[in-house]
Every structure is written in structure tokens, then in C-alpha cells.
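Next up is one chain by itself, shown in C-alpha cells, the form predicted on its own.
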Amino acid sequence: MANSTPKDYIIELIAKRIAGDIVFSQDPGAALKKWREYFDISQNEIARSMKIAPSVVSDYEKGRRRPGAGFIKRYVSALLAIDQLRGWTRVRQLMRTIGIPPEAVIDMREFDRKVTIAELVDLVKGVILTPNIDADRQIYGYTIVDSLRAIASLSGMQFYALLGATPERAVIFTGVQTGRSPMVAVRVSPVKPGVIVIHGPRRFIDPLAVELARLDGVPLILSLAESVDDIVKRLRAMSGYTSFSLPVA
């Protein structure tokens, strides 16, 4: 771990909840200030990175100017920019809280606007496996999980963080040969995603996948995707994503 780099979700994760706490602040400016200091980053090195005068910062930080959505925006990229050149080292201190270990998630997003169990279905190349499924029902989200990452590198706590992340959720597992493995996690874990997919098994549905998803009421997709890879694509597209980019400090 000491030396990965942070994956995408994680970073633009970090950034909305750092921009969020300064919206949300009673001072922005101090909070702007806060966060600086957090990455230990001077006024000198951040005004540098955002192409501004140092004394444009302070003013900031000091309560003169109001930041509005653009500068903060600027701001939290060149704080993260700048870690990143020093081995995302605040980075990784602030990985630690959010709780979702990079190794076993392959990719994490909210969509754009809410989308139905029919429009996923769609858009996993899926077929539900589970009776009497509301397909207008809607989701908000989605986490793509490497299974067997999961199961070897994640507490109980984290399991159950990853599935109850955000209500209404599409978790889907990757990696898997009947979807057994899956379906006895979720049937012991007190929150459950919104649907569940399955991605793998061509030829065999263990019977118990399917009636564990039913007794907990969780709508089970099979995805019939050539690729996790394609997957991804797919609900990247309905997610509105767009690589976050740091500049360059």
C-alpha cells in the first residue's frame, strides 16, 4: 500500500468532502486556511500552484473575499496536486477515514439522476434472477467490488460500510464462479444495498444465491458484460464521470 497510487474515486472522494466542509463552514476562510495547514502546504506554494498572487490567498483566508464555487473548487486541486507531488502522503492519512480500501473496489460513482433496476439491467447487459422486482424502482449509485479481494482483505465493519455506503446502492461483484459466496455476505451483513449484481458465472447459478437475494428482498442481476472493464465503461457513461485532474504545481 505504501507505495500504490490512490485510485480516481478515492481522490475526487477526498476532494467533495473537503470542498463540502468549507461550503458548509461558518468561516470559510478560516476553514480554507485549515486545510492548508492540514497538507502543510504555505500560502507562497498553493497561490503558486493556482496562479495567483499570495496576497489574493491571504485575502481569502482572511475574510475579505467570500470564496465561491470556482475558487474552492481550484483550491482543493491544487491542495491535492501538491500532496501528490510529495507521495500523497496527507492523501493516504485521509483514506484511513473514509473507510473503503482501495484494493478491493474497482470503481465507485454516483449517477448523474436517479436510474431504474431496468435501465441497470441494461446497462450490465443483465438478466434478473429474482421474482417479482419492481423495475421502476430506483438507484443512485453504484460500487464495483473485486470479490475475492474483498473477502480476503476486508473486516466484517468494512464489509458492511461498503455495502450500506449510500442507500439505494448498485454493489456489484466481480470475479465470481455461483454467486453463493456474495449472497451469504449480504444475507449476514444488518445493511443491504439497494440491488446486487453478479459478474461471472456462465454456466451455474448456485440455487441458494437466488433465495438468499429473495428472503432479503435485494433484487440479483446477473451480468452477462464480456468484461468488468466493459462494466465500468458503461456505468461511467451514466454517471457523468470525468477523470479528476489535478493541476500541475
Second form
2 protein chains.
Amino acid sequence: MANSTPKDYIIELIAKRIAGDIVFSQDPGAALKKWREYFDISQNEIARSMKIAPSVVSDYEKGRRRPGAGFIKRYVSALLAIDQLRGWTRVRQLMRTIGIPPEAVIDMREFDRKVTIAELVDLVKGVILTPNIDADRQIYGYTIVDSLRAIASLSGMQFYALLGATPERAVIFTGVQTGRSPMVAVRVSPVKPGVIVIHGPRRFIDPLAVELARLDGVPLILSLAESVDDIVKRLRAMSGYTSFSLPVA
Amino acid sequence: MANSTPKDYIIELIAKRIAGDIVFSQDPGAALKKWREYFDISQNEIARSMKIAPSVVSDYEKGRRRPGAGFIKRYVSALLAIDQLRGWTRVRQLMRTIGIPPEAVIDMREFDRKVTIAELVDLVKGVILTPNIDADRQIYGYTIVDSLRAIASLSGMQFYALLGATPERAVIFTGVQTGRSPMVAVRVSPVKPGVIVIHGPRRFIDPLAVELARLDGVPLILSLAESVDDIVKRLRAMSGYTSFSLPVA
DNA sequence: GGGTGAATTCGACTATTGGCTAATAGCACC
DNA sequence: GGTGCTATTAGCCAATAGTCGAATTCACCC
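Next block, the form predicted together with the DNA, ref. the form predicted on its own:
Once more the chain from above appears, this time first in line as the rest of the complex follows.
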């Protein structure tokens, strides 16, 4: 964990958490101020980053105005942009409270609308290995897992949380050899993901994997995408991917 | 994990996450709709819960109007209120993606403004055991841990994430006998919390605990509060605690 | 065809957010 | 005292959010 850039989805989770905290605060102005102070940023500095007058920042923080959703989004984005300029010092701290091991999770997002299994098969350039399982379920989000790192670094319960294991989410295991160990992990999990996608260097699927999926009642998809990157990009396109552009300071 | 009510702080984390997702969505209207569909709620039902006309919901979801922060808060609160009426079916699913073991974490929140060590000592009705350690640091949030359950159910890395282990957060260990095992856990952690509070049935503190705190450079506070509940309430009062009142359906 | 329920569209009005400039205040330091 | 920096306040205008009710559309069923 050197000076590498935090992963996009982590930054995005942090941004959403901060924004949500402000929205639900009983005093949104004070919440704006709290987070600005947390990032150790002056009103002048964030005003410059947002290209507005400093008095606007004061108006909001003192409660003269209540921030709308658009303003909150820009304010939080500016906090993060400035933290980036400083080397992500605060984001590195905050990511420790997220509870996701970044080395094992490649990406984790919500789709911007509900997605069908058929659409997901298309997105991951895959084939469905369990055609007889209920394909009507709807998927609202996904987790892309680096299987080798996950197995190396996670205990049972973490795997459980990592799966984002709800019936409305997809889990994509990458770097998979035959598909067996992910399916064994899911088998022992008390709750199941909505659908499992496997992607790996070889195109051979252990029949046991398919049988375990069937027993669990979880659709299993084999992705034939050229690379993990390809999967990441294609799924992100369905997630209303937010790009944090860096304002000139 | 029977039919018990999810803990408040979990519900609140979910609410904030949903709100944040909507705020940062490139199409907030579509995000509103996505979440409503996820909760399997019709426009009419949420309109009734919010006491507005159904056409208002449609205007927002179709993008004719962009939701402000106030509306997002009310919309998300209504989703949750309806889910509560249904027995928290969707919240139970979502809490699995939070990555916090609810049985070990009693409460976990952000303060609504920065809090000094002296203030924290007062809040937990405590005494500072490490008077020579930098007391100028600022605390922005806290985690209240049930020490026995945490030790019983967590592995090393989970403990690490559980601590919310950043220099700006406090960790309160409850059900502590002498204070030694929490300090040992912190000692082996690569990052340290901003301050540690211990609370337990006995008022005896193992001198080793104090020495370990000193070595870690972490202020250690002994709380003399009458109960864990007392601590929860007093800290919540500093957190802009949001109460989800249940609208009549 | 008709009926029902859910969702959408539209015109209109009011309240609030978003932003500005200018003046002022507070604090630390010399 | 002066200087520099940060923050606050007030008045003002424009644009947008919030909301209504009426009419319309759509899907499903008999």
C-alpha cells in the first residue's frame, strides 16, 4: 500500500458517503463545514476550486442557503479534487472505514437501472451455463473479484461480505481456472448472489462448478471477454460511471 | 439473524449510501426510479407515503425536475419507511454489502462537527489515562465495539477495518475487563485510531494497557458511564442523529 | 369494447437555490 | 497601528425546484 492512486470505485464510494451524510444531516451547512475541515481546506480554497465567490461557501455553511443536490455534488467533488492534489491523504484514511479489501475487489458498483440476466450475459460477452435456472431476476449491482487475491487474503466471513451477497447483485470472479473454488465458496455461504460470472485464462469449466451453481439456484455465466479490463469498462458503462475531473486550482 | 430490527446506524448508513448514489448519479431521476424499483414500490405508493401527488414523482423520475437535497432525503426516507412496514426485506439484503458485522459493532457514526479529546472525555464521562499524549487532535467519528463479540467473531483484518482505524476517529471498547486485549489488538494494527475509550464492569485498568497506549501514541480514556446505553445516547447527541419517523401509509 | 390501475404530460404558480458584489468582522503577526 | 488571511453579512436578481390538478397514455383484464 504505497503511494498508488486509490481505486476509482473506492473514491466514488467515499464521495457518495460524504454526500449522503450531508443530505441527511439535520444541519447540512454544518456538515459541509465539517467535511471541509476534515479535509483541512479553507473556504477560499474550495471556492477557487469550484470557481465561485467565497461568500457563497459561507452562505451555505452558515445556513443562509441550503445546498441543493447539485451544489453538494460539486462541493464534494472539489474536496476530493483538492485531496488528490495533496496525494489523497484523507481519502487514504477514509478508505479504511469502507470495509472492502481493495486488493481483492477490482470494481464494485451499482447499475444505473435494473439489468436482466440476458443483458448481463451480453455485457460480459458470455454464455449462460445454467439455462434452466430462473433468468427473470433483476440485477442492480455487481462486484468484480480478483479470485486469487481474494482467496489469499480473505477469511470466510469477509468473503461473505465481499460478495455483496444479495440476490440482486452479480459477482464476477476473475482469474478463474476452472470455476470450482468460487462455486465452493458460494456453496458454503448462507446467502447467494443473484448471478455469478466467471472469467479466466482457460475456457474449461469444471462440471462440478455447474452442478454446484444448479444446487444453489444461482445462474452461472462464463465470460469470454478478452480481458478483465474489457469487463470493467463494459459494466461501468451501465453504471452511470462518474468521472472526477480535476478542476484547475 | 432472525426477524430482529436492523440497527439504527446500519439503516442510516444505507440511507446515506442511497442518497449519495442519487446525488452523484448522472441522471438523478433514473436513480430515484432504480431505487424505487429495487424496493419494489410503485410511484403511487411512495407518493402517498410522501403526501405528494403522483405526478410529482413522475416529473422527477422522468427528469422534468431535478431533485433537490431535501426531496432526496424525503424520498429515501419514504422508501425505508415502506420497507420497514414490509419487515425490512430490502434493508436486510443491503446491510450485507456494508461490510460491518452488526453483532460486534454497537454503533458507528460521524460527529456533526469536529470534537476535541477534552470534549470526548466529557461525553463518555471519563478520565484520561494518558495525560501526556497530544490532546489537540480532532475527532470526526466513532465506533462503539462490543469487545467480547468482536473478539469472538473477527479475524485480524476485520478488526482492522472494524476499528474505523483512522487518526480522526474514536474507538470505544465496551465490556472490557482490564483494557489489555483491546490495546494488544491496536498494538498489532498498522494504523491507529485517534483515541481509544474503554468501558467495562470493573474499574481496574491493567497498567500494561496504559503503557501500550503510550507506546502507540494513542490517547486512552476510561469511561465511567453507568451503561453502554448511556454512552450511545450521549455520543449520538453529537452526531446529528437522524430519526426515521414512520409516515402513515 | 369498457374498466381499472399505474404512469406520464402539461401549464401554472410559488418558494427556494445559486450566485454576485460590497462592506464588515475576527484573528494572528509584526 | 498596519497587513494579510479567513470568514461573515446584506441586498439583489435570475434560474430552478417543488407542487398542484387536469388530461392523457399505457398495460392488463374481462
